[in-house]
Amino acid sequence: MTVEAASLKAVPATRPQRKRSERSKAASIALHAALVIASLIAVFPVFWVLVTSFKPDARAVETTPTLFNESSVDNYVRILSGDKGDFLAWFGNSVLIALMTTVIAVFLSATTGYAASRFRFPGKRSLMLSFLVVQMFPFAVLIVPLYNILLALGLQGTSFGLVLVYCTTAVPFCTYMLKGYFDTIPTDIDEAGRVDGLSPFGVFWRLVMPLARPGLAVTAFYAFLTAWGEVAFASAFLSAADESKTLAVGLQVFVQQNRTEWGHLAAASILVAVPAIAVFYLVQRFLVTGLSSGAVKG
């Protein structure tokens, strides 16, 4: 036997090295099991609210809960027919306030974010810092000063006053998001538009805005949710009249001092969630792109 053959025979066979990105079969099973359990924990409360919405109030809370017990659509019929408050008026108020908040907040944050991304002006750093500081205050602390401001402006108890309050919450976050997204758009596009004779606003409106659709979708969705499901500001800044309430405030009629109408409350909660789900479905293809791009720079 030659020396070379002997040396090859002496080297033991080694197992193929697993790449760092590869997982073992046991680790993969454990990961998927954990994801399934986490998904069930997240989905189960929503599923149980849906099941409860079809039960009468007497069967909604039981010592031995059952999945289906005297289930029917009576709760939905009574809510939509107006037997349990003016639900359709609440729905109309919520849609109006949420849409106005979305339009105003997106327009203000888009123009402000574009100016902060493209131009240098005195107080730019202080402006962006003030947006960040505003986000640090809890909503409960802002109720009294905002109430006094709306009272001085004569907007207390009006829908437009509530829209302005929601914009104070939505605009700072949306501005930061859109500034980060505008930073990812090359400035060469702005220069090309100016060469073609467009004004600064024309460049923003005709060239930059179409390219920023994913970022606009994210901020619009956030602004819509800010106004759609909020309770504290709506309870404090709207009049006590039943026809001026929003959906989130109107749900309080099902929680009385001596008892809670769980079946009707669950049905109304499902109806409140439907528009938010619809808006999410419309913008969901832009959410990942908009969030990732807006988080790159800021």
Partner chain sequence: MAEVAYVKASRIFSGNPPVRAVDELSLDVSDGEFLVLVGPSGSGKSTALRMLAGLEDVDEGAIKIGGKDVTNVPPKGRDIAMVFQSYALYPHMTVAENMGFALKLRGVNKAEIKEKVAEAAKMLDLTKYLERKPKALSGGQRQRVAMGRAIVREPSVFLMDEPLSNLDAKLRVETRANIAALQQRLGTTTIYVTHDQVEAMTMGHRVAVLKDGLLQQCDTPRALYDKPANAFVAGFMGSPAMNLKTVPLTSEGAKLDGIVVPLERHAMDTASAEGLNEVTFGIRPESLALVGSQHHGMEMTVELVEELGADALVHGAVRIGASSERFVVRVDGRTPPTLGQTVKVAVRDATEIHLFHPESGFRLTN
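Here the structure is a predicted model, which is why all the values come from computation and not from measurement. Under this definition, the rigid core comprises the largest set of C-alpha atoms superposing within 1.5 Å between the forms. Residue numbers count along the first chain shown, from 1. What changes on going to the form predicted together with the partner chain:
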Given for the second form:
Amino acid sequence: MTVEAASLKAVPATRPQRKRSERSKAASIALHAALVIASLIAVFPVFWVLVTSFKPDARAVETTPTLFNESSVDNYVRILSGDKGDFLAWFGNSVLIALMTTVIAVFLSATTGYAASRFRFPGKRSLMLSFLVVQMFPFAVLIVPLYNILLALGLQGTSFGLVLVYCTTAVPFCTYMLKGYFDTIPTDIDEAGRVDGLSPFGVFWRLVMPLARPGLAVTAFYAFLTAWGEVAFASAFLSAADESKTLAVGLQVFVQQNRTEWGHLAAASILVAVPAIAVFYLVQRFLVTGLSSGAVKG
Amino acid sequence: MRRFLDRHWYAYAMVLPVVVVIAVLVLYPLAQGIFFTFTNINEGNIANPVLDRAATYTGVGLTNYLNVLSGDPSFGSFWSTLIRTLIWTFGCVLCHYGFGLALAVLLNRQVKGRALYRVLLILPWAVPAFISAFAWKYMFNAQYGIINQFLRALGLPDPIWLGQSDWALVAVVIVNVWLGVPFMMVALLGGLQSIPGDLYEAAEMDGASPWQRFRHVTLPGLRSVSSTVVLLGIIWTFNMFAVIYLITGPNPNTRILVTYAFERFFSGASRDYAVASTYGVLILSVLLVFASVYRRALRKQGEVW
Amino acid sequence: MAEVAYVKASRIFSGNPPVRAVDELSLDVSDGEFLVLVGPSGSGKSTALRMLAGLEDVDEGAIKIGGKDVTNVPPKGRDIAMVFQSYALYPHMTVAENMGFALKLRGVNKAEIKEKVAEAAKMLDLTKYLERKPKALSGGQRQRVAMGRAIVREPSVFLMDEPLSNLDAKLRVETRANIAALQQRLGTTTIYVTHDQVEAMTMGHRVAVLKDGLLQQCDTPRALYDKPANAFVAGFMGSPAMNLKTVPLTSEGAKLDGIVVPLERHAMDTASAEGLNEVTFGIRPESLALVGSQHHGMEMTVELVEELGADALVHGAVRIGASSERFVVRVDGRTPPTLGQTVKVAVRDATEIHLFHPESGFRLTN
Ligand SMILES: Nc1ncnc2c1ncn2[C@@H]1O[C@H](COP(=O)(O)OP(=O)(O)OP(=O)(O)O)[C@@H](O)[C@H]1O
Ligand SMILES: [Mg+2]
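Provide the structure of the form predicted together with the partner chain, given the form predicted alone shown above.
Complete assembly follows, chain above in first position.
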């Protein structure tokens, strides 16, 4: 009898009730530890470039690296003052080219993605398949034919020619992504718009585009990055004059034959990375929804 | 015909710009590139408008293909390079997918500071590739690189990462994994968020353990995203030349098909466009074959894609 | 204000085999009329409506609005307004912007738009919500915004595709009455799609019944109920459904469980002209009655009693020939029979019997 009573009492005591949503402390710590380590790995290279960017070139190659070593903003000053080549002109070119690429690629992939999402037309399947094939293109190897065609079009050496090349590399994926996003917008909205008096283009422009902002933001981010950090095409298709280079091309001056000016290169890299990271920060809250609906639908 | 145009002209008007751009900038260069593979074109015999010199290259039939496919080291040891390319591609994509999925699952939980973790983890995607390449090259340096200093501090061996050894391949794989995980993670995170929560609840009611829920709810729910991003990942990695080229340069230990083609194209006095194009065509063919096999395999499993 | 006409209009979806979603539909709707399209799921109601809206191609035949052939006119040229089942409100616009959008596209000046929107909002009790986004509204409020968007335009035809199906039962009954009253007041020609035959009966001036893309009958609710043109309409309209059984025919009438129900002359003549020895016999539950055991009637074993309050529905098995068929009888709610009991059922009035051709389903009775 007494035994029974004791065991009855013991039951609730040995099984403490835990709320469903709560995690055990250990699991919680492990989760945070994993995320912290992953974040450190993700951020560290950028952080290290930042640290290096303040060091003089000579200090940057010491065998026992330290956080600070005669650190100053000299590298930045010298780069921005044009001591190492016309940095500001390069920056301007890069901004112009990246923005043009962004606008054109977003526009092209939005119209195509919308047509692919909403209309059934002969040739649609082959169009989408050809986009997949274009992704497989080893573009770097086609520089000569590309050069020839740009020359024939009178675009060789101009920013616009380069922008078009970037668009061809960015548009196929962007179209997939946007098609997926448009698929998540109910077609009823389009139809309501048609009944309210819009043409199909009107529906696209006044209803679907405003509703697709997250998808468009991600597309813009992707297109911007395609153009912003690209080296091979930029060095092949822009004229060789110093003032028409992009940043990515211009920065190669810091990587000389057998000696790299690490400190300056680091500072310049930070200057190049900042706009890209700023764009990233603007769109990051859309990234997950924007990208995935594209990838989910494929 | 009128009716056909009447019905479809909106659609065609909207895809026309892209079709034109792609036809001009892809189809035409592709055709010309294929044509080059049957010639001996190089810097010395190509038409040069600046020097006002006409083209003098001649057709050589299948010689380029025969040379490349023979596996001759002076033509890039095609077969062993192909194998290295496959190791590189599948190694990278496996890590992308594995780490991407793991991080996506972690981020999909209710965890404090989730937004901050997400921003930090996606950051590598936002850094221009040539800067990442430079940063890693600097960190991998055998003398003053922070990585070796770290390894020495732990009492581990400190290899010469970017030298003429397979360590170089390991190094570029590490860099490419670092670069590619954010994309996978974001795509898979979106996929996870699109799995309805009541599926998990139903599985829990049926008595599924957390692992079983992952196995039977999460993974099937991610199938459609996964099949797309894995295919894209494979294609992109297969053709990823910037990372390798910027970090190790023309190093035979990190040579994959694209970098060799590019090497052939850019370095050396003669700039052998013919062989570079031959490599380009072969790369495209390998990927096409792979993609169609992949799609067929998916379709067999009932995936409509 | 306009009359609407479908002239042998068809919509064929390509496929294998092609689907004739709407098959040679001919229908005239007069000015100011409230016409309800009803039918089971997949019968082509939405397709027919969307053809009228210009959202779906017309593959054969024509569509006229206000006497004008609009078969190839895009939606914006048809002067119609539509209420969607999902409401299809523009998520990025406020209620006021949603309602005024069509006017804005037509270039109406701002003050006038504002006035018209305010007026419609007052009519629909939406004034408080004009500055909200649709996301911040309840289902019933969204439904009213969708109505408002249609009203503001003052179109010549309203189209509505199951606008009430997302509302709860009570709100649905209320809104049903409101829509009917509104239509009465505005006097705008309205085509209303529903799969709910109660909605059809209560709202429509006339009701068109569709099945598999084919128009079965179009008439006033009363006429549909009293004189269904075929067995399908007879079974579809009315709740609970009419009892429809195939029964053997003798020279005196239809034979049911030992009794012979005398049939009207005309029906007998038609049946014998066709050489039929069976007919489809239809009788509504309220046209049957329980009678005392001394009377003539069918013997029915009670299998289920549904008490509805005022009356009760008695489901039971009756032998017809070799098989046993289920019948439903509406009886007084206060004295229903009990389960398992055997009762006698008789036809109240022979004129309420409907007879149909056993194969084609066409009506034989007058
Ligand atoms: N785009 C399409 N392609 C092929 N078939 C279609 C298409 N749209 C509709 N159908 C077919 O046309 C028929 C009629 O469809 P419709 O949507 O008009 O039915 P409904 O009467 O509105 O049904 P519900 O009450 O379920 O809404 C169905 O058999 C449907 O499968
Ligand atoms: Mg419908």
